[in-house]
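One chain follows as structure tokens, the form predicted alone.
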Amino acid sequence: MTGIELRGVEKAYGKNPPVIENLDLQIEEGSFTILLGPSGCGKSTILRMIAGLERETAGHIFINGEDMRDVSPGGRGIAMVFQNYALYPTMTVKENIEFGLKNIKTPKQEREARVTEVVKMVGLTNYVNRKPQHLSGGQRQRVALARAIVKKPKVFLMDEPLSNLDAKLRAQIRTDLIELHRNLGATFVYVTHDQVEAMSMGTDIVLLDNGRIRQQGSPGSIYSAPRNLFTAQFIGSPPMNVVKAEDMEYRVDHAPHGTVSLGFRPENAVIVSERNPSERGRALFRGELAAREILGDHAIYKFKTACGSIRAKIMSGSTVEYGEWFVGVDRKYLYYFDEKGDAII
């Protein structure tokens, strides 16, 4: 069953060209769907239209099969978590969490029970009487999450909620969100430009560029089967190496007809000291080591080659010294792209 559906949705501001044009999107009920893409690609605009905070210029948005055209934000059965927490500074943690329940006149006994349950769920039991200025960034974000959870919505909308936190807290709350999603069984729609957040939390990723969906699928399929150059080079850390076929010093046998570019993941590369002329199952690039990053369990090496910069991600072992090397990749790990940047399967 589809939890949220956008049909032919368009969004334009004034007489400017649309930032979202003829968008069709299905978000499955109970999924953890990530709207991923670079800044300005339209992902927050899509989220705000689903929430009812911005009205679509054309098209229709359905939540649980109901057209939201004339439904106010408060009537959509959603809860939203913002980047800046949006907490009331004069209220305690408890007061912030129960504020929405008071607005809908939830009886006091039920209110108390819900707040007690949710503060335990997010680990804030010992902080219910504190005000936001006396909490850390991570604790404030948990208050924002608790305020959303306590309303028991069917849909959670989250707009880059971790971007103001440091790396350690982001990792911790990512895990919390995965657990919350499993426990609540609700539909999560989460906006981010951070592919680590997307790949680690999402059950479904919608990769956007200039208001268009470039690919939608599971984290595994987005990573292993990119349908175009944009997806191939956006997903992955470091991103996929892409070279022009005509620039290659050593030709790749059996490349599909129409191949203009080839790509391979840095983690599939090997570094060898010399070329073996008899070996035909591997693409080779001669290059000078320009930089290396030693990162504990792995290292990233950047080479300058005739095809441009190429990176290799090698698991821990002996360090590669500066000098000339060959970067190789087995043919089974190569991706092929045509002149339009579409993958050749």
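C-alpha atoms forming the largest set that superposes within 1.5 Å between two forms make up the rigid core. Positions refer to the first chain, counted from 1. Since this is a predicted model, take the numbers as computed values, not measurements. What changes on going to the form predicted together with the partner chain:
After superposing the rigid core, the Cα of residue 129 is displaced by 2 Å or more between the two forms.
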Given for the second form:
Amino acid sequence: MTGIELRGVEKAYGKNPPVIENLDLQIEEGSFTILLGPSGCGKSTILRMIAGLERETAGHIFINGEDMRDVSPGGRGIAMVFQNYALYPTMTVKENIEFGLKNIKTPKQEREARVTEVVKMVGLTNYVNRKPQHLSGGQRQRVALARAIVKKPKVFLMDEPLSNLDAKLRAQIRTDLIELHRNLGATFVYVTHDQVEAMSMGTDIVLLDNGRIRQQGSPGSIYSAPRNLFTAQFIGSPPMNVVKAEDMEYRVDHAPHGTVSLGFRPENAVIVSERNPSERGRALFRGELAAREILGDHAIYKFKTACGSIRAKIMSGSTVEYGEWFVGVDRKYLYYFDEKGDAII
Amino acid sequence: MRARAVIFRAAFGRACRAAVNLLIFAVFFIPFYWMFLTAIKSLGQTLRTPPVFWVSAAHWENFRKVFDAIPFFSMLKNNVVMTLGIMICQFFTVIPAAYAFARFKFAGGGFLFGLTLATMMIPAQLVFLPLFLMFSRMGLINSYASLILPWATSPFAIFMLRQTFKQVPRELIEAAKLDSASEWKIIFKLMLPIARPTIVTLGLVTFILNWNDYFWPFVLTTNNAVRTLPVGITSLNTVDGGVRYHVLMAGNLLLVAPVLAVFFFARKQIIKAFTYMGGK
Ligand SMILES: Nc1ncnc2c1ncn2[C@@H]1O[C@H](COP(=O)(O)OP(=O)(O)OP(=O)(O)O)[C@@H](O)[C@H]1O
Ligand SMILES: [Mg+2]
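Show the other one: the form predicted together with the partner chain, since we just had the form predicted alone.
Complete assembly follows, chain above in first position.
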């Protein structure tokens, strides 16, 4: 078993009830795995346990098949990038990067060569003698990355490393990280609560809620085949529309047995001006257009209907005027959920 | 009209600021000037009313009188030994204590820290007698040990330094651990450099307080062999009966000169230390 494996892991802080209980998780070697979930669901806790900064109260963590229980953070073959970068403030960029190598007594010559290479890779060659407080946010971020890369770890752990950057820089570093992952071939474990980051970078997404895994899979499968309401409503922007079947004005007659709620993605909705009774394969909602966001290449419309508000995301075309409309969804785009919120397939 | 009013107000503001600056400067400068002036006056000039603010001929012999009246250089040496001794002792007691209180959870840690702070509230006058008796039983009166040991640590410094250590973000230490740094590396390469401004400031405060300290060296010594400068200078007061302000001030000038020199050379460091501590 290569990669990272968590087996029956539990974590409780002090005497508080555990925030993570009996967690089984496999992270494949070489994957770009995203731990995704709402704030407080335990993403950082899991990452910190893998790093050895937090001790699991039960269960085992394996890295490349080796039990990490008694292995110190420095001995786990990992590197971590923190949200606030955690650069050593009294050291220069170069000293920051080579600190880890010095501590494991890497010969000076090799050290210099590796630092030079990494500094070039992240484009900081002209800043090696600066202190972190004299760098911009993006530059600090790159120092933090360089500090991780230089150790040539098998595993990179990143805890929301982009959240302190502005949108443009974030998009740029996102691409850089994808490239970096491809070039290094190392395992990346990346924590975020931003689904756009997760979908765009990850090869594997682990969706967490309250310390439990709600779904794990490729971005494509998480998007197109959500296994429960939580996943369905967490992924996608705007999130999936979910309505109670019994509230619907026009019943969907082909819903499978046990259906309590129906879901469909805003991007699969169409807006029509009148009800066409011949269209049998469609779920239909009558609603009043309540709000309209025109966003360039697409527009988002919010309708008030008998079963709550519904959003439709329409790729550019003529603007829909305020008034009464029908929202239709092809049956192939409908998702059905039972009373426990699990998808019926 | 409006424009003129604005200009006038700006000028008025500048003038006010200048006046305030001048006032502050005067408050700090005049005592020093007066000390220096008195030190080069003759006895007659010091006693004149109204006081004279300028003398045409300096009486430098006042300084010679200081050297004649007290064993100045031996006292200076005592002062240096005592102050340096205290600073070195505090370096080795304060830093480990502050570090332990800041970073480690151990049984009784909170209680011990409370106890440390509580010692700050005990006035010196309350403990000097027991302390004197203790030292005399140990045969330490009139030794450097009696001058240094009472100040070998400082609860205030422990408190300040602990705060500084505590303010270091947890992630920084975690990053160092992930960089395979041992606890010693974390202390010497990370924590102490970060705490350097605080340590320098505390060192300066310790230096000034102990350099000028009068009470303890006075009560814990009985002869001039180990007495320090502040004690010696004060004794100038009473030589030959009458009060000789000019000699006293000459002695004082010699006493504070090193402090002023330190301030002058460490000015940048001091300002940095205080702004760093305030800005955090
Ligand atoms: N040191 C700690 N002591 C006590 N409770 C903690 C500690 N750290 C985290 N927790 C609790 O554990 C739970 C999970 O926290 P964690 O930091 O892992 O969440 P997260 O998913 O990373 O959230 P965010 O997206 O806000 O960073 C939270 O309920 C939090 O209150
Ligand atoms: Mg977190």
